[in-house]
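Only one chain is shown below, in structure tokens, and it's the form predicted on its own.
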Amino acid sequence: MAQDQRLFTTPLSRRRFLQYTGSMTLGGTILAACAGTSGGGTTSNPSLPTLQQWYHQYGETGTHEAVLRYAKQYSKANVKVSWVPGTGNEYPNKVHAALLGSNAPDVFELQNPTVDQVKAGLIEPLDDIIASVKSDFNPVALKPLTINGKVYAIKMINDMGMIYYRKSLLQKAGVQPPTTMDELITVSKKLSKGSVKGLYIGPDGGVNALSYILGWAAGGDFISDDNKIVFNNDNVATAYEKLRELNASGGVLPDAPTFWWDPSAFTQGLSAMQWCGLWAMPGITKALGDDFGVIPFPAVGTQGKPATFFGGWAEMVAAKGKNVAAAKEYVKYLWIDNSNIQIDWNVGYGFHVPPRLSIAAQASKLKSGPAAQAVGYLNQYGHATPPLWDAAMDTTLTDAVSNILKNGANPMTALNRAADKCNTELQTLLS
């Protein structure tokens, strides 16, 4: 499984999501974190700036030699790799006490910058490096890093997720793949066979997986462009009574000894179809050589259309730090000009999509079959949140849905009642 899924760009439950899956690794104190293995030149030049880079620690092999070696590289400073331990929301924690304090690392990664970061004035705007090639990336991945215009972090990786399935299974039922979410309910039923349920969405019904994909899916969104609250509509309550349908037609497999970002349940047969990530796709393929197939999530009702997320991890420069100027020129070394670099990190130790486009297609391991398809999908159905959305925002609605899911609450009521909360902390971030 990948080092970590890099998933959404906020909150949460998305965010502990994002430090679970396959990083698994963060923890100890800040201070143990700035005591990491240190990359850069085997000397210091003295006469070059110093930065210190933090990054949280991946789980995928060679990840790790791989910044050092980045760091070892650069010509024009002396870089210092922090690889920060930790596990759940640690790593994030540990990166924002060190911005509040006299210390903070000169580059470090996050999912994507807060409006808290910006009115501290604690993150550097960045928009003067990616000018030059700021439509070389989808404008959906740039939402979640720009801030009142500007923009405050670059991509490193792009992370995706739609349905994986299994083509001798559905060619044996009779069934294609589904292109609706009430296809998806029947051919869950029709492939559910003795030990084997037709589809798998997490323990919890898909409430952490689903419930942004579902508003996504059905046409809806979550706050609008012009910062309105706006997942409280029949669209959308439609979508999430769909989810309740699904799980009560006997075609979900209920429980499984892992989370849906996992891929086991799916490659040891548990079910036919299952709701992952790009980053398994390569154990799947190991697994099940070329017996599987690739779609996004279907469209909800007559309004939507299908849907993943953008997520991953993007570079950031603390505004505060002591060398600003040489940090930037860093991480536009990084990330904007050196393709060679974005292409290791995405694809030479897991599975993940370089976030400019024009990288993006000469990735070799991208070009063709369920890769090349999901790339496809990212670029056509990818959503983001914007950094307004932030955790508290997340924790409600998610607290809804599975109202909505285990309770049998109204879909209206339980999003009108989240959408009045969500609101109340909406105007408190506008203010």
Partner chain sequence: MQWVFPIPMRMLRMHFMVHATVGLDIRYVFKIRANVQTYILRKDEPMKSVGTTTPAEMLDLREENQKSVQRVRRQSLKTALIFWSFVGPMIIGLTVFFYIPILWSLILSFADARATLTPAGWVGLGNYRAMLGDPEFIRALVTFTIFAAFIVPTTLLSALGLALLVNSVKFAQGFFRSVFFLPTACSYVLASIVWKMSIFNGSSFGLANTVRHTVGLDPISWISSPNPPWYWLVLVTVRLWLQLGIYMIIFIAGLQEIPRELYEAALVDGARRGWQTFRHITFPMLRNATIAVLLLNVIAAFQAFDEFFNIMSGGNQILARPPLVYLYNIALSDQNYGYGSAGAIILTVIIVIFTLIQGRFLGFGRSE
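Positions refer to the first chain, counted from 1. Remember, predicted model here, so these are calculated numbers, not experimental data. Note that the rigid core is defined as the largest set of C-alphas that superpose within 1.5 Å between two forms. Compared with the form predicted in complex with its partner chain:
- Once both forms are overlaid on the rigid core, the distance between the two CA positions of residue 75 between these two forms is 2 angstroms or more.
- Core-superposed comparison between these two forms: the Cα of residue 405 travels less than 2 Å.
- Annotation: Cα of residue 54 displaced by at least 2 Å between these two forms, core superposition.
If the structure you just shared is the form predicted on its own, then what does the corresponding form predicted in complex with its partner chain look like?
Only a single chain is listed, so you will not see partners or other molecules.
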């Protein structure tokens, strides 16, 4: 039987005390780190309002320092910046959850507002700060940010995707950059030699990268301007069939340590072509010099047109924040008034297109070479989905395309079933 029933067998010695307090402090630090937030920003002035601002973690060097600098430059509020790590949907999901709590960030970036957030009164309309310059934004860029005629977010950066190709490798294989989906398949196959593959579209066979692009490139769309689900047609179905064909051709790099949005597979010579974003261009130039070119994702079928996404991030304001007016003021300062910040943020690190047309015209780094081509593709072939296309519909479409690609489902059957499900969701949103 246990003889010594005391909890501490020895009196608390100084060393033991230090051990305990030390581990408690460490534990506290770890717990604090779990919050994924690192403070930063202005040295606080008690007379000014304090604003919490959230960013997702951008990959390019210098971006974190840049946002801290912007926050510090602002003199009308104490801005505390949180740089939130996470891949895929982790950052947006964290924001979604935080918006429901009592300690939501005042200012935060998301890709788009949702109808449900507006219905629940979580986000603040920003028409008053954008009104005077609304015509200076591309209407396609405003589409995902506008709900019931009100603008709920100010675009910070425009993103787009395209196919990067290695000039020297195409030359060696004696092929031209592809201009149609069929050519993309044959060229990818011809470029595959040994461990170098023709094309990289992500480790999931291109579902995440190309589900939307293929639909648009086939001349289709997902939700029409009069709020109808329209992706279940033969053109779109054929496009997904082509994706299956592309994957089966042996020309696609099936896996790499990074996802499609990182150019490593391309710059390290694993593939001769890669679907990636404009943001990666400075890194690619650094790695390959001028041994690369860009093409838009080619048209699929006779009714198709090349396509890209009109993506990016937009700044929003929490409606239940303590300093809504100050938050709006800060958003206006950053993304409407301050052209230096907008140019620095858009072309200083990775490449993006400044959302304000007048400011995009000033960005000298986007005026020549592949960057200028990319801007042209965005303006000519850019598509976006409206806020009525929500995350549930996105999951439904992704599942359908995955089923077509991975489980050999009949494309038209899978799309019809997905369209039914999307319709049910759409009716809920419209009600």
